[in-house]
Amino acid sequence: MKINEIIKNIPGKVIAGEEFLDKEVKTAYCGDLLSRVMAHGPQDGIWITVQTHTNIIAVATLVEIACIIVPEDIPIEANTIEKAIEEKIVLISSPLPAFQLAGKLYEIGIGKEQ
């Protein structure tokens, strides 16, 4: 499913990477410990995290994660937004808690076919 289809099904706002919403994703990962994401994060997938510092973009780039969703409308640092644009990572802010985001993503088919 393309990110632009996903954003229609979850409440959220694209913060960076609008030009990359046609990227295809099949799975997601929910976690905040960067070393775990480096080990288990999904290539070309979605990552849900409450972290907002620039290191999340570095990890996403390393793992080749297509999209990061920050839950609970947590403010995202300006440097992180700039780095997401530079690295072509879609960055989305959502009012939902991480648990509900994960459920909504699964409900629309993300992670069902791995």
The other form holds:
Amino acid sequence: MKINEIIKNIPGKVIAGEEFLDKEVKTAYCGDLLSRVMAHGPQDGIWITVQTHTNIIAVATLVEIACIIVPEDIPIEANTIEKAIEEKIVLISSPLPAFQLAGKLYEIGIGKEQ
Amino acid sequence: MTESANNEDLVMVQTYEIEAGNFTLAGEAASNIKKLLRQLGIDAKIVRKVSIAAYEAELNMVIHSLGGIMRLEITPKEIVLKARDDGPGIEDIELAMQEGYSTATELARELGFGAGMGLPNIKRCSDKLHLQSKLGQGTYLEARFFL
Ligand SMILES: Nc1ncnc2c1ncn2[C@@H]1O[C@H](COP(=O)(O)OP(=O)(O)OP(=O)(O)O)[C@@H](O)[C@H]1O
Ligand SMILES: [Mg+2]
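I would like to compare: after the form predicted on its own, may I see the structure of the form predicted in complex with the partner chain?
Starting with the chain above, the whole complex follows.
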């Protein structure tokens, strides 16, 4: 499913990477421990995390994660937004908590077939 | 003892200085390594593995060491990642290699580091891992990826 279809189903706003919303993603991962994400983060997938410092963009770039969703309207550092633009990562901020976000994504078929 | 790439085979060498405690720059070397390997047309799966290992080695130097140098060697047969730091060293390497073991500070943990998965990730991604360390001297990590 394309990211722009996915975001129709969840409240939130695109903070960076507006021009890459036609990327296809199949699965998603929740996690705030960076080296766990390094080990299990989904290539071309969505990553839900409460971490907002610039290192999340490095992790996403290295694991080739297409899109990061930050839950609970947690403020995202300006550095991180800049870096996301630079590295072509879609960055989304949502008011929903991680659990609800994951549930909504799963409902529309993200991560169902592994 | 550490093996060194045969000089005749060396296609390319890159070195990256890693600054201790600088979380803002952390990951920069690994990102540069990834871009370089991509440009060289290295197989995408191997690029991903080397990048993950480089990131974990780099972050370990940022978080746990006094800083050091990361070196990337590319030969026709393999990619070798070498990370050498100026201390303080690892007391028990076997323990450090265990999943979940971490001495990361509270500050590092708040930023999402300290799962104790970095060294296990490097081991999983590489074809050969050599780690040696001496307390008070420093740590030397060498990971090989066969092409
Ligand atoms: N370069 C180093 N210098 C000193 N100690 C190190 C170094 N690298 C690793 N260690 C020690 O080994 C432990 C385990 O390292 P590992 O990378 O597996 O986990 P971590 O860095 O603590 O957490 P994570 O990598 O999951 O964020 C560290 O907590 C630290 O005590
Ligand atoms: Mg580590």
